[in-house]
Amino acid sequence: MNPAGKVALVTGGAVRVGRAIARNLAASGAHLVIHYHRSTEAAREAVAEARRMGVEAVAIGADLADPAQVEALAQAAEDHFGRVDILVHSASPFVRASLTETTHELWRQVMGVLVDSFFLLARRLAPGMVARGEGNIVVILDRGTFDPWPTFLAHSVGKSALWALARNLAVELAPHVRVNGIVPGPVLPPPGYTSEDIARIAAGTLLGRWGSPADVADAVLFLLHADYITGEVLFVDGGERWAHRRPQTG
């Protein structure tokens, strides 16, 4: 798929990795629906930035844990542009909580944003993609998708469920809609990371360094163009998942 002239909805598209993805899509000629929750000013800036690149863009706020707001987001996107060709699900709460620390309310909030909202958006938008004979869906995952991460229990389980849903959709929506995932590694330090934290994480990759949100955004564009890839996950992590296999020295 050539993104030029297509309409892309990016959840969490106002900040961090989602913002880089939205920027890359706009630079490639895609019109944008930038979803945000609380980052109102950042969303306005993202829209202005996209319009300076010569594409149309709109920011739509929604709490993705609320099904009614998710439905309203999809409706507003279709009302504005008439269609959505590309869905990138990047929004992701990142809450540290173990089993005993995870309340039912927290569990439902995280699952709502990660899994339920993606299900609702896909159910609403994918039929139009199928009817038009072309569509692309990309979900942003992380290492918790595949590895136990008990200190981030709801997040890790939610990402695993998100990927399970995405690969099921890859089967159901073929051949017209391709569905893939991306697992970023260290590309953007969380708030509060010290220089020691940053150095330690860099040393835990094969490349010995951090990447950037632009690396993830480039991977999204690759998957849009790579029309013989579906139901797959692409790691953009500097080899972090294999770093523990390095031969020991000394």
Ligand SMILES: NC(=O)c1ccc[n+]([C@@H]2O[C@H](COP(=O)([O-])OP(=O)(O)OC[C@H]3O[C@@H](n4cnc5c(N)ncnc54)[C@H](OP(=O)(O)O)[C@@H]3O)[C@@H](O)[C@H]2O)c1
The other form holds:
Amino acid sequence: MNPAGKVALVTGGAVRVGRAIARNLAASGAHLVIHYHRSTEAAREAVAEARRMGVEAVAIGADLADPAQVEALAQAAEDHFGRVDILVHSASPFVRASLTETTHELWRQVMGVLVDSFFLLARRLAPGMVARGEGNIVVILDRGTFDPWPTFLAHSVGKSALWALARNLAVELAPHVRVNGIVPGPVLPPPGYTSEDIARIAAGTLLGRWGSPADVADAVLFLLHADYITGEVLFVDGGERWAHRRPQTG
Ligand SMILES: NC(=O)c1ccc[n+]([C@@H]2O[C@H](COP(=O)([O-])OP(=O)(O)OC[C@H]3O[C@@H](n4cnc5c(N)ncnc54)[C@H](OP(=O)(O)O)[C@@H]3O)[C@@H](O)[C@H]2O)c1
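With the form predicted alone already on screen, would you show the form predicted together with the named molecule?
Below, the chain from earlier opens the complete complex, with every other chain and molecule after it.
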């Protein structure tokens, strides 16, 4: 798929990694629905930036833990552009909590944003893609999708469920809609990381350094163009997942 002239909805598209994805799509000529939750001002700036690049853009706010707001987001996107061709689900709470720290309310909130909102958006938007004979869906995952991460329990389980849902959709929506996932490694430190944290995490990749949000955004574009790839997951992690296999010295 050539994104030029297509309509892309990016959840969490106002800031950080989601913003880089939105920016790359706009630079490729895609019109944008930039979803945001709390980052109202950043969403406004992202819209202005996209318009300066010559595409149409709109910012739509929604708490993705609330199904009614998710439905309203899909409706507003379709009302504005008449269709959505590309869905990138990047929004994701990053909540540190073990089993005993995870209340049922927190569990439901994380699952709501990661899994339920993606289910509802896909259910609402994919039939139009199928009817038009073309569509692309990309979910942004992380290493918790495949590896246990008990200090981020709901997050890790939510990312696993998101990938399970995405690969089911790859089967159900074929051949017209392709559905893929991206597993970023360390590309942008969350607030509060110390320089020691940053150095330790860099050393835990094969390439010995952090990537950037642009690396993830480039991978999204690659998957849009990659017409023979569906139901696949692409690691953009500097080799983080294989670092434990480095030969020991000494
Ligand atoms: N940063 C990394 O190095 C890294 C590494 C691996 C994977 N990833 C993945 O890349 C994606 C983006 O990461 P990031 O670091 O840029 O994320 P982030 O800084 O933690 O931002 C979280 C995003 O999720 C949105 N969000 C959170 N709660 C929400 C809710 N209840 N309803 C709607 N939106 C909500 C936020 O929207 P508002 O700001 O508008 O509230 C924001 O756009 C995530 O899927 C993350 O798992 C990132």
